[in-house]
Each structure stands twice: as C-alpha cells, then as structure tokens.
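As a starting point, one isolated chain is supplied in structure tokens, in the form predicted alone.
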Amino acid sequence: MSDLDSPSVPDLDGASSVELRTSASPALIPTIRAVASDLAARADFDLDAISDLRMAVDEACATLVDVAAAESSLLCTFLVRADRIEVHAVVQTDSADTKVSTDTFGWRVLQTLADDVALEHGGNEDGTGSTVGITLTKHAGDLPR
C-alpha cells in the first residue's frame, strides 16, 4: 500500500486518542468511565491512579450531564500517553450563560482525583447555546502535588 492509499492519521506526538460521544444521561456514564479505565490500565497505570481516573471521569461526566441541553451528546476524547491520560469532557447547554460551580464538594473532589483541573465556556457565535466542557489529566503513577 502506498502513502496515497493510507488516510492521513494526525500526529499525536505518540499519543493515542479515542473518542466516546453517547447522549448526555446519567445512565451511560459508566460506560464511560469502563472507557476510562479501560485505558488506563492498558497504559499500564498503577491500580490507585486507575480508581482515580475512573472516579474522575464519573464526576467530570455528571457535572456536565446536570447542565446539558435535553437531548444533546456528550463528547468525551482520551489522549493516552505513555505517562498519561488527558480526558476532554463537553456538552451543549441550552445558554451562553450556563455556568458550572467550581465551589462544591463534587468540584474539590475532582480537583482531588485528577493531577490538572479545567472548566471552560464556549459560546455560539448567534447566541443560541454554547458549550461547557472539563479537561483533566491524569498521571500514570503519584506525583507529588
């Protein structure tokens, strides 16, 4: 097979990446977070940052799935490195002005879990809606923190 027969794969820097899109319900987050785990262990993560991923995961996904539109996905993408795993999380809401609360229990227990934490807004351009989404990484093994 030539270069002209192969599709293009973009470079990842050694990364792999696997993405996940189901409908923004509490009832398929395990599936999800079986997702989760699933790569981490096969990154060969330790068996605490693998219950940490994964429990992670679980609280990313149903922070997003309580301020989603009806009806709307939720897209989470895994990079898988070699040391670790960044989780990309979003949804679409039914405002720009949705907001997520960064001063709960459930927010410090991801900030916990996860070794980065980020929540970002976007927005469309003619106002209808817009998106939330959490990014976290976690790393394959304790780092001091």
Partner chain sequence: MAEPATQGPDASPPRTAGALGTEVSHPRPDAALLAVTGELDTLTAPELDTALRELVAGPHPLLVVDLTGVTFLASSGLAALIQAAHRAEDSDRALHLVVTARAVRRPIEITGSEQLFTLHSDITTALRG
Contents of the next structure:
Amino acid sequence: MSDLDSPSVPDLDGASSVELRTSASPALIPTIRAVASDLAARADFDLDAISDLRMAVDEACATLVDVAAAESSLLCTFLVRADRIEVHAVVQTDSADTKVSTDTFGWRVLQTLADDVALEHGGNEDGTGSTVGITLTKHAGDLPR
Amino acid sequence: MTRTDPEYGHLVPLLERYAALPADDPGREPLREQLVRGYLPVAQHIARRFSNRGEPLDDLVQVATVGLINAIDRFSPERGHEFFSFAVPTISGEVRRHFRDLGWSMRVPRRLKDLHVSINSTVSELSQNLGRAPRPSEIADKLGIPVAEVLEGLEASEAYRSSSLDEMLSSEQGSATVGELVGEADAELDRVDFRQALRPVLAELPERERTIVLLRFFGNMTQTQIAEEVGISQMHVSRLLAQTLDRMRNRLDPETRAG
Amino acid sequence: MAEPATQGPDASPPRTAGALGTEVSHPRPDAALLAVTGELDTLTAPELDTALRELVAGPHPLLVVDLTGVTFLASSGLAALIQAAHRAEDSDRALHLVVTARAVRRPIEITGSEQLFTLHSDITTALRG
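So that was the form predicted alone. Now I'd like the form predicted together with the partner chain, please.
Time for the whole complex; same chain goes first.
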C-alpha cells in the first residue's frame, strides 16, 4: 500500500467523506470529475456551482497529474458538508523540488472556479517521498464573489 | 445546375405535380413511388456515407429512404428551393437520428429521455425567475417530482445534452438539425453542381489531388476508402480534400470570396 | 493529433468513449465550420488545437466553431480556443463560437474570455457572421 494511505483524519463534524484513488493518469480524470459533479448534485448545489466544482476538480487533478511521478497514484478526498464541498487531491512526485507553477492559465481558472484554493508541497509522514497536493472549497451556490 | 442534372432533371416536374395534388388524390401514391425510385440513388449515397459506423448498410438505406419519403412529402417547390438542398439534410438527419436513437435506446430509457427534456425547459425558466442557476431541489419542486428523479435526469441530460438539443431543433425543421441544414446541403450541392463547372478546374489539379476529388465526389468513396486506394492516411486525404476544395471554390466563384 | 505513421485499412485512430470528434465543413464558400463533439480537457485539447490550427490556416473569411456538442470544457480546451482567436485576429478575422450548454458557456464567462470571441447561440446566426 502507498504512503498516501496515511491521511490526516479530517474533522468530520456532520460531513460525509468520499475517497477516490486512481493512477495519476489524465485518462482517469473524467471519472474523478464525474464523481465530483455527482456529489455536488446530490448535495443540492445550484447548477452553476455543480459545473464549477466539476471544472475545478478537473483543473486541480490535471495540474497534479502533470507533475506526478511515473508510478504515482492520485488520491482525491471529498468532504461533503452542509453548504460546501472540500476537495483534497494529492500525488507523489519524484523530488521535493517538483513545484506546481501558479502563474498558469489553468491555475487562474481554478482560482476563479473555487471559493478557496491552496497548494501544499510536502513529504509523506514517513519521510520517504515527496507529495504535491491541492485543497479546494466550493460553496453550494449563491455566494457573493 | 441541379435542375438540368441529367440524372434527376426529369423528376423536377413530377415533384411539382406531386406537391400540387390534394392529399386524398389517388394519383399521389404512384407518383410518389416514381419519385422515390428516381431519387433512391441519393438516399443510397447518403446511407453509404454512414456505413462505417457498424450498422448494416441495408438498414441505413432503409432509414435513408424513410428520410427521402419525408423530403418528397414535405417539399414545396413554390418556395423556389432546390429539392436537393432540402432533401439531403432531411435524409441525413433521418440517418443521424437513427444512430442517436440507437444510442439512447441502448443506454437511456424513454422515461429519462422525456424527463430530461422537461428538466431542461424548467432550468431555463427557473434561471430567469431566480436570476441564478437553480438547484436540483428547486427543479424537483417546480416539476413536482422527487429530487432523485431530477438527479437521474440531469445525469442523462449531461451526457446527452447535444443530442437532445438536436432533437429539439429538429422538431421544427423536418428531420434535419440546423447544422445539417447548412452544412450537409452544401456538401451535396457541391457534388451535384461541380459536375458541370468542374471539368476545366479538375484538369488543372495535380494527379493525386484530382484522383482524390474524383473518388470522393464521383466515386462516392469515404475518406478512409480513398486513403486505402491512394496509399496515404485518412487525415492526409481529409487535408488534401479540404485544400483542393478551397482552391476549386476560389476558382469557381472568386466574387463570393469577398463576403 | 499526430499524423498516423502507418497506413492501410487499420490506420484510423482508435476511438474511445471520451474521444473528441472534429468535423470541418463549408456551409458557405466563404465560411469554414468546425463542429466539435465530446469533452475538451487535457486529453483532447491537443486534438482540438490541431483542428483549430488547420481551420485558421485556411483562407476563409468566416471562421465558425460549433461547440453545441461539447459537454465539458477545461482550461486546456479554452486555451486552445483563445490561441485560435488570437491567430484569427492576426489576419483580421474573428473566431465565431456557437455555444449553448452551460458546461461551455460557464468557463468562457467566468474567465472573461467572451470578449475574445464572437458568441452565438445557434449556427444560423453564426453563419451570418
């Protein structure tokens, strides 16, 4: 099993959690964004917010897959709360120097789509590898921008 | 022009006679049969263009013939339109719809198909009233159905949105979609019109290009078949064909290029 | 998409469920219409880019891209469209987009890129230019 199996257990007050692990391949991103879209629809997000979350998850995953190590998996955790969904996506990278650049068009789109985005560069807890992760939050809709 | 096309020219007066007959006239049936027989090569030609999609050609010809009959029934010569520019999109629309229905019937039950049409119209209505995109629960309230059904319908409309849109448009336009009306008619009219004006232009083309054009528009071959015949890739055929057609168009009517 | 190296009966590119469809037609002598179907993301954006390059490289004064068959548009696909609009602009042409679905309209709107295109809600209007 991979190092990604040691997640920091999130504070689950009233939230339901969905985890999805795939290989870090662009071919699997359509599946991940479909799950995101389905969760948002079931959480009664408005249709624009559903679209936005689907796109945001796509952008985040595409960004990560781009820098992922060859054998990396992509782990997506969705926390569905009453008024918002938090997504955390993470991949393994070859070196701690692997950086995601945030001056790209894709990143700008991601920032626009999500209500909140953060990038995390880190090592695994056992210190053997390096990871890059993106956390994003999307509200159910009607939030002033 | 098409009216004087030796293959179909004699049918034009029959079309006019057919359109003028009252619906209950006993003369209509034999006349219609004659027209269907006469224009059948057009339906066959269109059916062949779709024959690389895994459906038996016979079935496609049958579907195309249904489209042809619709076209004959609905055509009004007094509007001054060419029959081809009406028939070709009508026929290919019928064939396309056949493929769409195949897709739908394999994956989406009729109930969902209907549901997503009503969801789509409710979404636009609610968006206007609310000034924002509606939530699934709001759509459910409006339609008086459970949210679960809305979710099911949204899923279907997500995956099949483009075809549904085609369906909606096509209900007002015979069996053709708007895209087909403008696009396909042109392609087919090109084929017909080019016969007359093309000879001198064709003569100027390099041999390979000329072969490709001839095979495509007069041999009714698909790009893939031509690729095989000429020994280049299908994409290469596609590109050469597009370039050559552009070139020929410029030669044929330089004045329209300004528009 | 690269030109397939091999030719012959099986040279057609493999089709998967998510594959992009692109089809060029000329509804008017002065117009080139690129109809796109499928999902536009990092997987399919290169294919769209190739089709758009060929579209803009052509001589037609009126360039129309029909996106009504597109069910998803990511920044990679949008970037290809924006680049094509810039290239068209270099030759004093506009890139006309036919857009109906939320999945396509939304990314164009939120990125403010609608000023770069001429947007239409149906093909007939788009072809009027």
